[in-house]
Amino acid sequence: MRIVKVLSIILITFVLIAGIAIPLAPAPQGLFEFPIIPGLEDKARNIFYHVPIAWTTVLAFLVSMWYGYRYLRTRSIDDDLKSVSSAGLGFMLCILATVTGSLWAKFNWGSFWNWDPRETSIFVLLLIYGAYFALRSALASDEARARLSAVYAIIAGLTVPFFIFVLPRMVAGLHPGAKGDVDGSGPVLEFKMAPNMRVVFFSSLIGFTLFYIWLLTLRIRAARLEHHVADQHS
Amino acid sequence: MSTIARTWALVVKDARSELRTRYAMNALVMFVITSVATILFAMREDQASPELLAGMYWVVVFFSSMSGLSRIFVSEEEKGTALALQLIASPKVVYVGKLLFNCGLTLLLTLAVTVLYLIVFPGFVVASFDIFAVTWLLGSLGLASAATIIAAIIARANTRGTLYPVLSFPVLIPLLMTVMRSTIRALAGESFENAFGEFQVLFSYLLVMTGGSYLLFEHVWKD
Amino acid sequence: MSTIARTWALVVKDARSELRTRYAMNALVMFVITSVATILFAMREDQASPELLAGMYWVVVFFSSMSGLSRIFVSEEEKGTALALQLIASPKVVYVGKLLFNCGLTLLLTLAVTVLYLIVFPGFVVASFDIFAVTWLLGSLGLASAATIIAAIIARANTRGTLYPVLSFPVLIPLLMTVMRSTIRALAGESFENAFGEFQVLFSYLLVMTGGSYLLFEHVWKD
Amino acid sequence: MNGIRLQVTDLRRDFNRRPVFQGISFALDAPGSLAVTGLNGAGKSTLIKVLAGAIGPTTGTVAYQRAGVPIEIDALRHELGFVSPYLNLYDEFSAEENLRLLSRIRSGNEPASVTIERRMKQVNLWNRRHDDVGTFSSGMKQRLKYAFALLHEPTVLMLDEPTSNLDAEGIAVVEAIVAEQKERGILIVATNDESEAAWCTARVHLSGSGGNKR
Amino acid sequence: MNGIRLQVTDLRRDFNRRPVFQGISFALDAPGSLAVTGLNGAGKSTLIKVLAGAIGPTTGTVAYQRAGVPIEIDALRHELGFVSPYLNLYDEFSAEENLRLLSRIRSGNEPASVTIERRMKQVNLWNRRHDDVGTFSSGMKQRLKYAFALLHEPTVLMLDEPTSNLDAEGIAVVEAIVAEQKERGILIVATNDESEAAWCTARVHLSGSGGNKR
Ligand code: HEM
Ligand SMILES: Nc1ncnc2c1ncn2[C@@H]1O[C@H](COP(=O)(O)OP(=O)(O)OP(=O)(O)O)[C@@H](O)[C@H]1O
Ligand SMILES: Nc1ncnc2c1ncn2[C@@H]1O[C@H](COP(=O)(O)OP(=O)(O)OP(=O)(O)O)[C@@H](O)[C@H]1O
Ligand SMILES: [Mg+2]
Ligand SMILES: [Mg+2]
């Protein structure tokens, strides 16, 4: 766990300097200066940001739903706590890929908010959170809590693919990658990065999965502990 | 044999206590007829746009739906029949005529809102009419799937009222979505190969959410 | 005095089981946003005439606030709590605190309906302030006393379904019109004195809605 | 003085146009207690909530008077305890919130904590204070609401099925209960069971057509 | 044969991570009856559900077997009747539509009109077989339960405070059905009343923390 800790810190810490700190050049020579993104510009750093934390919002939500699929079949309490720390993550992690993002689009499309596929699935999944907790505390048991939660949280996990593959392909978007993009650039590793740029873009990924790895365990043990010490007062 | 008299003897029951009550039926008239004469009375100086019809018909469907739909879980919760429900049946006997009443629920509600809105709004031309009729079919059907698991997950909770439109629409919106531009091609007379893609996705919608629910359903049935 | 004491203690026992570990305000507010993400859904590629949005905001309000403010009496009486509540307080004291309940609930929720409609709807611009807010308060006021009273009839009945739309549709639209027509015209920077009449008429509902409503509860609160 | 009277006359309740029970006529004086009898389904729970105001009679009255002066339904609240198995209390508040929500709204002020803390040890509840009604076994629940009925030292207090979901304890609870209240002021007990109708000195007794026998 | 057996092992329940009881092992062989008692709160619904398997249990496990073969969760729904205050049946439907239309969900078929006829006049509600249950007193909604719950003649009758809500006369019957059943499969009572507890042979008493102790 120390690993992780000290990993993370140090991976994002160096995408916090090297993202922000190397400059752009329309011919970029050696590894300290980042091409230009024609219609992106400077503000193309926030790829280091938004992609990988909108990709660890993905990643909370199904470990998420992997607890609660386990909860269901063990019934075992632990699972529960898992499932719900792994799902405040997330939803903290949401709301920053979507400030990101907002903020990003702003300056890159000229609104906030546009109703981009992408867009709309982030916001769905925004909505499925709050909507797992409004749950959650709508219930008195723990035990009903844990099972319907988990419940809920499947189900909703199964409407989730159809944010990723079928609605972009349905609705012309705005990220790359959509339906009637020029480019026809797929995923992100062909979104015109240059190799520099990939090692910090993977580094923050990594970064990021090892945080948030780290806050997971750091919740659990949280949840944990506050359940016993419930426990003991009752 | 005996699983589906079984089944069919719930949707009777269910049936049977809604025509004697008549609780969702009213709810459901009362919400569609607040809804559209709303958007009427809102909409009154405009000439609304397909685009505009196509969403609101579903919006009126889906806000309607939680009045009615939700009602199927939460009234067995409420009169404390549940237990002996869960005495008397599996599990899976359970989910399906839940699914199978509001189905009909379902196509019954649909089928109010369209004649309607046919009636109502000039603009509202249904001009594929093999398009529409689909839209519909898959439509009502993956609304009542999706609407019968939820609603069986906040009969346990403390707040249903608000809970069901909440917990709903989220799982909705791929289905809302699609369901509006097939309404929107139909209403744009576009011919009936164009709109496989939506069908294609409200049939895996359909079977996703059923096949999901009824796997998960004891989990949410059994305390 | 004590009058007042008893039905302020009235209105804090359903506010603290409203509140009670911050759920019920999780789903209504998720309840406003869940039908606002709905409406604006539908309008996606349309800017939105001020007409529909006036007519939208109420209809929001409506359905918000019909699955919020009935549950006051209906869970009552489906927790069987009625009859302790019969026992310990007059008819009067209970209708004046639930009613005082409603209106807080309904203030809250037309604020955050207001609140999310102006940062999402940038169409939305009240021009004239004053007319907005005579028509926020005197609305949510009249809405709050016909939904209460009818809430408790509905609760009371043995057919809850039957009387549910007969009795809060035609109770409620003079007031959702006059409400939506005031808004447009707050919308449109209308002086305030043009909308004199509406207000007249928003007064004179909620004055005849809560006397007549408070003359009657006694005969419907008791069986 | 105590001296609360109960005087009832040619009471007569119908549902559906059917009587349940009609032509009952007596007067009870504190101290004093009542049985009332019958089969199930005889009308015993419905003559009960009539004489406790919670439902109207169809005709005749109710009077509650206190040395000739006729006490308003409003006052009798104060001097009302009921419980029943169909008396329900609020699910999501804790035993004690009950009992303190309960109180202000019947007499806007709170009864003193020593007041709460001796009913709640009475019933045996004093543990479970802190838990949710929603939470309890059914014969908890029918002990808080003797805790409930008795907080404000009612002077007239009814029973219905007086001994239902109780154990042994519970059961002796309850008779000291009602020994005391005998002697402190009216007691009306609806009940099925023989040994319990004994408590009482003075019996109502419903033969009517006898619900199921109809 | 009825030879229908059941065994209990290590079972365990918990509440909000608290375990209401633990470690109950039993078997119970046809014919057979099992009490089981302890105080209010104890867990002794709580128990009867997780057998009844209305609840799961949170570790243990709960068999019926016949001459060693297992039997079904979905095949014990035709042999199990279960009796409680707290089961309800649809106030919206008549008596008799309730057992007609509850028993077409269980099997499939509507039971012979004769039967139902025997079972209604068995707990004297023939008369008023068309009335709706919402308009029942307490007591006859409790015999409906009982003629409910015999109507498929089940192996194992489940009885959770069997006698609440009835008269004299209700208690008889249900002596009868118990007396019955003790000798044609498996009875198990969940009771506060140590008579009740004494129809039984075995008992499984929850002492536990004991509800309104802890
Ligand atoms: C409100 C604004 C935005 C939101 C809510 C948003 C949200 C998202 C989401 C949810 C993803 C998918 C992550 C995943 O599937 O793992 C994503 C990926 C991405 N976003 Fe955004 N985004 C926004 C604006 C932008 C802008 C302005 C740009 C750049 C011009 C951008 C560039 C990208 C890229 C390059 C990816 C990765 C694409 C891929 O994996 O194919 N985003 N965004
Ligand atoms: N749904 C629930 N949520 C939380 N706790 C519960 C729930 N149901 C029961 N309990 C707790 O479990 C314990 C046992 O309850 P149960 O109803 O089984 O008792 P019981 O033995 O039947 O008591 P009684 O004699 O009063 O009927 C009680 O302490 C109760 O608070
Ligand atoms: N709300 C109602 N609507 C119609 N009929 C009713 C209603 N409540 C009670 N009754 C009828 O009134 C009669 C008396 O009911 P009540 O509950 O007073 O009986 P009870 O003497 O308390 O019986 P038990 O011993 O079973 O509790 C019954 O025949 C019942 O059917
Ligand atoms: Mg009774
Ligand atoms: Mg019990």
Partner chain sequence: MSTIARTWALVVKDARSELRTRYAMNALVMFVITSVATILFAMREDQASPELLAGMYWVVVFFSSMSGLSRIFVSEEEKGTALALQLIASPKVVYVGKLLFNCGLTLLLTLAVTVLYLIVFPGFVVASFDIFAVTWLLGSLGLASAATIIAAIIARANTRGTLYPVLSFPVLIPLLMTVMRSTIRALAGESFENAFGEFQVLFSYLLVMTGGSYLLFEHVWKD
Second form
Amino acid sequence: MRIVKVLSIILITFVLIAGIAIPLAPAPQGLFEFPIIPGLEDKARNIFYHVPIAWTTVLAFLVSMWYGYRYLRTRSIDDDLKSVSSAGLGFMLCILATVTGSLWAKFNWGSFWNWDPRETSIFVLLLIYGAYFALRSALASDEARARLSAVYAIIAGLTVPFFIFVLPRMVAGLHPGAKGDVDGSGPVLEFKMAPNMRVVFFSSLIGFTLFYIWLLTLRIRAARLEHHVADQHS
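Can you switch from the form predicted in complex with its partner chain and show the form predicted alone instead?
Next up is only this chain, free of partner chains and other molecules.
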């Protein structure tokens, strides 16, 4: 796991420096200049942070769903701890995705919040997983908490692809790829980015994914210790 930690730190550091320091030019002359994306200009740099964080949010919620399913099959409390640990990280990343998206919206559309379909979708996910943690805190029995949480994590996880990938494309909105968007799905999904921008983007995608894996292992260890201490005092 040490290699995962080191690689994630190296990649995210590289992305932070390259994403901010490399200038944008109308006609790039080399690797150390990004082309200007029409309509985004300097704001295109947020692609390197907002999109990978949103992707890692989806990954975390799906992993939580998987371990919820595993718990229902094994009844192992360890699977419950893994499920809630991933859900907690997903919730944190969802907040970060909302914040970076709001900053982008402010500079691109003039307001931090516009109730665009994607903004609405991520807000609904925050409510869904906020309710998940409220449910867990309301149950005293470990077995009942783990069982109901597992069922909830599965149902919540099934909604994630719909809210992130499907709904925003079914309704007209401000984000690229919304229904009726004549420009298509934007520079990320249609790979309109220049090769040097792709290097930074995919480095960010890998870096944030590894960072999530590292944080998940730490959170699971902490959850196991907390559960062990609680068992000793009960």
